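Only one chain comes next, encoded as structure tokens, the form predicted on its own.
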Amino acid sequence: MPKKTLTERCQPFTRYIEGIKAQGFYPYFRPISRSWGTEVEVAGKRLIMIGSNDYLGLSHDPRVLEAASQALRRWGSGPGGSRFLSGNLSLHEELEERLAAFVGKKRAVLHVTGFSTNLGAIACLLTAQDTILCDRENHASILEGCQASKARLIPFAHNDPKAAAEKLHQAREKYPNGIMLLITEGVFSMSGDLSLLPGLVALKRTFPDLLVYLDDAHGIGVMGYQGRGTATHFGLTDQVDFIMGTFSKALASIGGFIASDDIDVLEYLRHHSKPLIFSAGLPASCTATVMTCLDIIEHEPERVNRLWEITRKVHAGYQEIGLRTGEPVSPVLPIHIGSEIKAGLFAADLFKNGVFALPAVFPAVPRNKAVIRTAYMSTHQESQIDYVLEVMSKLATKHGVLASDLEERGYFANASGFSSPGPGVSDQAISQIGK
């Protein structure tokens, strides 16, 4: 076979994307020219936003904007270097203390994104001698961290503590030495499923040396008392060894952190996480945004309560229409479509009708399990929700994506809309890890 140039290697995909764009239903990278939070402007058209992770609607709160502005004036627009060298701000360390207290741990370490937090932490803490048990629907950033660590990766069926237990028993018999780390998400970003955390941490009774790593990117600010996360929701904070979170969801900024009670491990991580050492520090404006969001969440619990009211209302509306969606255990409510093409067409029609929501397709979800990923904010108005449900009802019938339609096409042959292998951990990727 003749050797291909880089351009020749990429051209088939580029032509594929060009074809989708020509047909008028390419949904991604839409340039938002202005945002009001619950509504955005795209190409001069104002739309209701139901695809944002800004769950508490804090990205436009005047107090948040003012705090970011003050930090910008005091520290400038960027830190000027990595935290390891010249970019470590006093505000960074203050936020680390706040975050550790917020999630109930002794210490936290900031990173510049949530993705880099998982990549840096997992990669520097695990080695080829170690073993990682990983939920098949875990986020791509977790997989990247696992690959970088060179540890053995053993996937288990999504949200299945029994399957995790079986894999753990087999792994410990085969690999008696080395660290054993189990990684799960608190709220799964595509399905909206809530982790069955109690069943997973219960494995520590049989395996006391098991470490549990909780990616709570979509749980921080939303789950548990005062939005302190999924571990708090279950009352299991002391049983979770590492809690990872991001700022790009309920905390209305960008960045990430990892928290733990193990001071020695976090000190090691602070000096060995490559994304932390070799990236510029978080801008002060982003850091101050998170600090203010934490203040608001702690003093205004009604925001979280309002989010859950809206989530339950929308879920009831989806059910009344006849759509197939997940249970309202998190703010993420996917609408199951099936066909990737049909999902693209559905999203295009939503856009035409003034609703911004995007499809999630392979590899974010398994093939032919495409969804329209919807997530609402605590700041959405009743009139906006009513309008969205009206549009959804009309389009669901037009495109034949009611639950009854999906059943006729055999969509529910596997009871879970997200059958293995999940969006994060593919069999191909698994085969390449730990060799």
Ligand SMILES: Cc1ncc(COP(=O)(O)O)c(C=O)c1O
Second form
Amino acid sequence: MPKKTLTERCQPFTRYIEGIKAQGFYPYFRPISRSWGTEVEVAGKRLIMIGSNDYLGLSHDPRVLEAASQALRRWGSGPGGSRFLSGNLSLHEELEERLAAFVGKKRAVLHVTGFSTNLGAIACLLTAQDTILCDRENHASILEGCQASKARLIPFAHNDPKAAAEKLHQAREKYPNGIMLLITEGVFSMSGDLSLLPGLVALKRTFPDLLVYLDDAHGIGVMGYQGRGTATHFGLTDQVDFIMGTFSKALASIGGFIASDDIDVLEYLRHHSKPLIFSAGLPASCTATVMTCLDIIEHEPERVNRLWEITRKVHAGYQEIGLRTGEPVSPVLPIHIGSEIKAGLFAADLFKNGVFALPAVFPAVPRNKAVIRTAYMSTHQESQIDYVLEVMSKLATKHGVLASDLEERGYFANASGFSSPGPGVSDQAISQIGK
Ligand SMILES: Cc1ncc(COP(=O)(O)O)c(C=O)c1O
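Output the form predicted in complex with this ligand next; the form predicted on its own has already been displayed.
Okay, now the whole complex, with that chain kicking things off.
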């Protein structure tokens, strides 16, 4: 094969994207010029936002904005360095204590994003002697952490404790030594599925040394008593060894954390997680935002209740239209479309009709299992939801994406929604099994 320059290597992809743009349905990187929370402005057009993870609508709460601006004035706009060196704010440590208590663990460690929390934590805690059991739909940041750790990666069928048990038995027999870590999401980011956590932690009865790592990016602030997350929802906090969360969803900011009762492990992590040591700390404004969001979530349970009301209403609306969607077990309600091009065209038509939602395509979901990922906020008004449902109904028929249309095209042949290989754990990762 003739040697290619870097430009030549990238060009086929770039041309492909240009082709989609020329056809007018490239939906990504849309510049939002203004946001009111449930509505945004793009290219001078006001749209109802149904694709945000700001589940509780806190990013525009006046108390949050005030706390962020006070912190900005007190600590400045950036921390000026890594937390390890000159950028460790007292507010970071306060938030760590607060988060640990919130999720029911002894200690928590902050990172600058959720992605870098998974990447840094998994990579620094596991080694080539260890084995990771990973749900096939786990997020890309988890996979990056697994790959960076060099541990053996064993994917198991999505949300299937029985499949996990089989893989675990095989792995323990083959690799009797080394740490065994099972990683699952609490609420899966694309399908909105709720983890079958009880079945997964039950594996600890057979394998007492099994460690369980829960990425609760989409569960924190939403699931369980006072939004304390999926482990609280199931009453299994003490069975989960690591709870990871992000601030980029219900906590209306950016940043991430990992919490555990194992103080030694977290102290080690604080000194070895590369994104923590070699990235600057979280800006004070983001940190104060999260503190205030926690106050609000703890004191205003009606926000979470309203989110569930809206989620159930939308789910019922989708069903009435005849769309194929997930169960209302989380605020993430994907609309199954299948064809990636159809999903792009559908999203473009939503846009024309004043609705902002985006297609999720491979590798975020398996090939030809494209969805329009919708997620609503507790601040959406009834009139906004009614309007969106009206638009969905009109467009679903126009584009032929009703559940009955999908059935005709054989969409459900091998899956109840998403099928393997899962979005996060790709073929490439699977090929590493047993390395
Ligand atoms: C399950 C899951 N984990 C981790 C992340 C990364 O979070 P962040 O946006 O804070 O980097 C995301 C973000 O989409 C996610 O969905």
